[in-house]
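So this first bit is one chain, no partners, the form predicted on its own, shown in structure tokens.
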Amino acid sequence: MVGLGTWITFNVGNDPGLRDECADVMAAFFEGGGRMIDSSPMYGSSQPVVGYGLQKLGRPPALFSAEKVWTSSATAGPAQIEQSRRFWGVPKFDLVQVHNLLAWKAHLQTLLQMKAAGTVRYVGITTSEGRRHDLVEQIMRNEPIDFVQFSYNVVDRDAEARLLPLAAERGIAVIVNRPFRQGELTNRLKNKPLPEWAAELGVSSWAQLLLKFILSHPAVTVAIPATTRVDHVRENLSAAAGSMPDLATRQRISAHVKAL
């Protein structure tokens, strides 16, 4: 239910110390039961850093590899995907997504052909920060995608109106990005006390409460917070444990955060 994003956090270049720190985050992630790691050619050096960590950790079998294709050239898509696969060092990706809908028609056809050939398990599309939801909805209704990725959190709830219900109706798995608004939410809340009733959900931090809000939506498959810290990845993973908020409690969480 809790994956690992790599946007910014894993873009550390060839710095050996920082690469090892990323590998430590990945080790804690797998030790805690994590599976999905999500990256993109857009994310600088994140792909080879993920590959370095996987190699250092002996290629954990639990890995669910989620990548993206991100190029305006339709013909360049297959070569980019192959380069990404080499960076990761995996035999094939579990999921490849069209990043931010760039040249989506051509790339989706490529991905569907790859799926038919058995060189990728699942295909999907992504967007972020609430952009292009009308087009996302159109693709979800008309194309045979397996996954959709978009932003959703306690204050950005546009996806509840159409995208999340449609995903449930169509059997499309949902990946939630920007669960903390790239750290903005947790930073703004860090000096505020947790509400007393949060203890009923077994949470001890704002990050856990914010993640439980997302994970408790019945259409959500996985959220992918990014982090550079081992303690934070463990904290995030623990949000999947224990009881989940019901609808009334979800509304209570949202109202409380908005009031703060």
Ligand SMILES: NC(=O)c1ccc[n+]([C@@H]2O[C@H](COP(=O)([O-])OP(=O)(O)OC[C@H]3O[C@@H](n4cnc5c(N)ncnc54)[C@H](OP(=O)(O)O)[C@@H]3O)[C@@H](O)[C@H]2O)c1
Contents of the next structure:
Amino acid sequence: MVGLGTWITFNVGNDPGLRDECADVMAAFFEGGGRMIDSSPMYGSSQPVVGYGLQKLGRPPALFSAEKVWTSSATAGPAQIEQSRRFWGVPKFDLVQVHNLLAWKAHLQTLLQMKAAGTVRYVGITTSEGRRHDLVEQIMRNEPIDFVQFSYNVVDRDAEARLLPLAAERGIAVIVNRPFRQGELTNRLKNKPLPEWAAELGVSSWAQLLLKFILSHPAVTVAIPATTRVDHVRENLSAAAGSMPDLATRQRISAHVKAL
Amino acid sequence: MSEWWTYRAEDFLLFSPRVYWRMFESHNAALWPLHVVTLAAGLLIILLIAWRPGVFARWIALILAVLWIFVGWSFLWNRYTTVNWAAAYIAPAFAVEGGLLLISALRDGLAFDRRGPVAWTGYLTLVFGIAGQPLLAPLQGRGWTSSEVFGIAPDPTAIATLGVLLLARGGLVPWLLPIPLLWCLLSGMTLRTMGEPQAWAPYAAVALTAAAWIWTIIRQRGSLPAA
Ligand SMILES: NC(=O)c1ccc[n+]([C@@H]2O[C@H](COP(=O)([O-])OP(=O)(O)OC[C@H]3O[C@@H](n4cnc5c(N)ncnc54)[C@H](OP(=O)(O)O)[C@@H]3O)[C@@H](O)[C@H]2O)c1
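The form predicted on its own done, now the form predicted in complex with the named molecule:
Let us now look at the entire complex, which starts with that chain.
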């Protein structure tokens, strides 16, 4: 599955023109069968901008809302989650994750209580750029989390060693952030020709090949690229369709990109 | 935040250059034609320092006080906070600078009698803040609409203030310098992280101010006549 990230791309403040552009990206996302949108209180105005888009689109029923709690204060968690919920304008979140493991023990307790009370469907934790994988692993082993989010892409493959196998073993859904290394990969590759063998996978762009690499890992549930562009969101969604690379082809993609 | 040493400047940049410059476009459109008044105020500051510094010193501080409070409220608090939550913590610093300038005005605490290289550095910085900074937008192909104007946007206001402070003498000057210097450093870092070449402007203002102060201190230590 391909979801939609909102870090930087959706932080457009009160600018009406840019808010409408974000709503257009969301419209194309839902039209193309997208479901999960990921945001955080850390992302500036991204939350109200998502809320604006959802309202404009008549609250698409396919939405899977993925939010985060991000505060060092244990007691401020519930109020922050409620504020986020108002920004989105949803009755409740499908998923709330502890952002970057900040005050994770206290927030996880709050989230598990909310889950028991039925005010959130799933709970999770996030990290990125390979940070604190030891702690992530420990939490995945010992806590009843439903989702885990971390960075994974053709060049950052640390998660393959322990986190991805552990997620599969424990039945924890995996959200992959920074699939394009925040655009660094797509920018670096944009003037390079796609390898001929990529056509066998039915891909016509680097973005699709990079996403297919991620989505074809058996433990990955969803990758959440962020974009400001309607054509890019369509392109990204289409990576989930068609054939997926096997293990040998995955190694080939990674080796090829690293060598470029 | 734990493992803070693994974070880079990019990890704290919440917005794209596109959104950053659009913010100035919207701000300019909302406040136009106030720019004419603030630029006239800037010109007045230059003329007063050059020709009648003795009589009008307190008015110079007063003009700057009003503009710092205005920019802090209208730009940082009302606009920048919508894309950068950290701006909510910086806006009060602009009010503090405004307050300090107000105290300088009330006490008539600034004297503009500097001559020599430090004074010329001050004039250069001041003139750049007022007449040079607005040109950066068209020079970099963004068009006039996103220009940063003295008294409307924070960078030219802080840069011009550093220029004024280099031309000034008085016990309050060391109190007035840190906030514009820190703002210029922060703005330079933000622009550099966004890959914007004009990061050199606030950095240069910091470097010139620091150099001029070091020069002054060396001259004083050497008990030569101060510049
Ligand atoms: N700790 C955490 O919890 C954490 C950390 C990092 C990220 N995240 C989440 O993960 C999401 C994704 O990560 P990210 O935003 O850092 O980086 P990313 O998704 O790897 O990269 C985003 C960049 O890729 C470009 N892009 C997207 N689709 C493209 C396409 N088809 N072709 C070419 N370029 C394309 C976008 O530019 P255009 O606008 O031009 O398309 C954008 O600049 C975030 O938005 C956030 O929701 C969470």
